[in-house]
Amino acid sequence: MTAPRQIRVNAFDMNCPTHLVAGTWRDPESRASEYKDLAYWTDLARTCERGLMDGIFIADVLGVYDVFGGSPDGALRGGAQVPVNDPALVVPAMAAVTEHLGFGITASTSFEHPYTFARRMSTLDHLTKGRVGWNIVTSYLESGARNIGLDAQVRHDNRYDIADEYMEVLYKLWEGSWEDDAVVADPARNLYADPEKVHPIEHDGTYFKVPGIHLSEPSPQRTPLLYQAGQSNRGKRFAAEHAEAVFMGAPRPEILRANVDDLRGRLVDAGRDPHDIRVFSSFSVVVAPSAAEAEEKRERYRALIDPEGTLVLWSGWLGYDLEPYDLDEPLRHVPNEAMQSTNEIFGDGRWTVRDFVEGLGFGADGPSATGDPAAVADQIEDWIDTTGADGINLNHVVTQQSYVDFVDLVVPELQRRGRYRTTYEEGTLRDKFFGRGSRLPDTHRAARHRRHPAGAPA
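If we look at the form predicted alone, what structure does this chain have alone?
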């Protein structure tokens, strides 16, 4: 008899007061205003490792949500992803209080040069002993583009063209610049690194020119575990060529299932195994020991939902202003350079502003489960088995209480059903995901830039 498929879980958070559920920062149990304190992050890391989660997936955005009403005022009032701090800087503190937990850092290929970014990620991979991943995004806010000096946001598909070359530069730096045995660290010979085994990458491309060597010595994974969050046609093509884990959101299971099946087919076309990618779906949970208590908690949270903050976020994701819409007016597809897949899904005439405020205010673009531990576990299992996803990115409704509730109530129920790990696997984050070593496999396009075939981890 085949063992049931294990369900993977990341805690989905952001270094700001309001990530996805606007208004609940006001709940007495919320620690949202502590996002700027190290204790917030170290406590979260301990909770997630206690719950044997795969990792903490930290969202990020450069720019302000100023599409709603043509102003950042609504975002500022609701703390809607502003103020927002750098996600990478909290990782070393979390790594210091954990042993196994992974850390997925969101960073844009649009707003930072690959040469400096490569060093930052190698540093984090060293400091975490190989527990870091990178969520590759191309950015979607016009305000972000303008604030780094662009006249306007680069067109959606062109951003992915730039990202493809960005990845090539990174692979050359991470995988090819330093040979596996370049670091000698021999005091007797006064030799730390052998110059003959450290190579300039001599990249001269359309968008980037990087002639020199990587600044960091090889880290445990060399290339961090590669996440990607995009499900447009161009985004899925990019994922099939680069990603090892993909974050997808969908309001209905048939939408997610179609995207998962499409992505796995594209992996085969790219010469990879269809399960070389772990798919994580957006998911929210309100759980309590009894169904009545869970419903009471949900109603308390619902009363805190901030309609303006919700529409601020959705206007930014969709790329057009929702302020002029009536509550029951169907949304339309408005072509723009923001999140194209989100725009297409929610612009099909089935969704209204009221849907966002009253329903999707809880779950962003994924399902929301409410109930006792058994009922919530049922809904998670059904979603995973129906959609073909590998796991969930668990949104918080109230931070950090949503994660504490999940760890204390839902994890034991999933473990009892054989759907959730009872101990961590050994090794780096990539080892824990795939069980085949710390390095990218030979079938990944990064491997072509290696000086030697992949062997033992560097």
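Show the same protein again, this time as the form predicted together with a further copy of the same chain rather than the form predicted alone.
A lone chain is what you will see next.
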């Protein structure tokens, strides 16, 4: 009999007033409108490290949710992912007040050239001493594309072809340009870096031409820990080839189980170990010392859920305007194309607008557990053991109270059950995830771009 698997927990947040649960920014305990302040982020980081979480992941969009009603008005009224500030810039301050916590940021392969993006991530990996992850996003809101001068989004599959080459450029810069011992920094030899060990990448591809060397010296992890969340077929293939962790959403365990199994199979096809990816499943928690208090808290939160803000978000995710519907009208008129991703996630597609608002208001694309610490821990354990996921991506219902409650109440319960770390492992974020060092394994496609001391790629 093997020991029960440790459950990983990642805090999921966004640099904006409303991330996934609309309306709860109005709770008296909510700190949502402090998102602009450094103290919001340093406090959150301290809480998550106190709770021995793996990391904080910061979502991002470069654009506004303007599908609902055909305008950004509803999004603005609810602070629904707009206004939204840059996620990378809060990481250095959080790193300064923590020692072990990881930091993930979302960034699209469509908004910044890989040459400059590579340096930005290397800088973060240096400053955090190897605690940075990157959620690779290829898609983005249509409104964002328009604002950088693109008339329409690049077709979905082509976007992934561009992303594949984007990754290749990054791997060459991160893994191939500087040999491990290129930086000498020896005053006696009057040598900071040995030019013989720093190589121009000479990338001349279909979408990018990058002849030169990487601007940053090797950082602890080189390539940041790679996350991905694509749920399309092409997106899953991309994840299987690149990602070390994925975010998955599913309201029912059998759907998640199928997706997890599918992904692990794809990893084998890509020449990797099926457990080379950690799966984080969307989850939200309303917990209190007693079941009655938890129900009371849930009711208080539920009363704050804002229908409009919820539909603004769902209209954006579906790419379909839910504004003309009455609350109890079935969504039978929604074209199949728009509902496809939702059908995949929720099974039968028989939804009313009220289902989105009331049923999904707390969990977005995952389950929501309410109860005392034991009940919540039961549900989390059951979810993890049934689905084969490695951990949960903890959404907040009310920030930062949801995280504080989880750390104070659920973490000790999971620890008592032997399902949660009681101290951090040493090392970088990647080392904490897989326990085999800071670098990507040799089976990862990035490894083929490494240069070895002889000077040529292996």
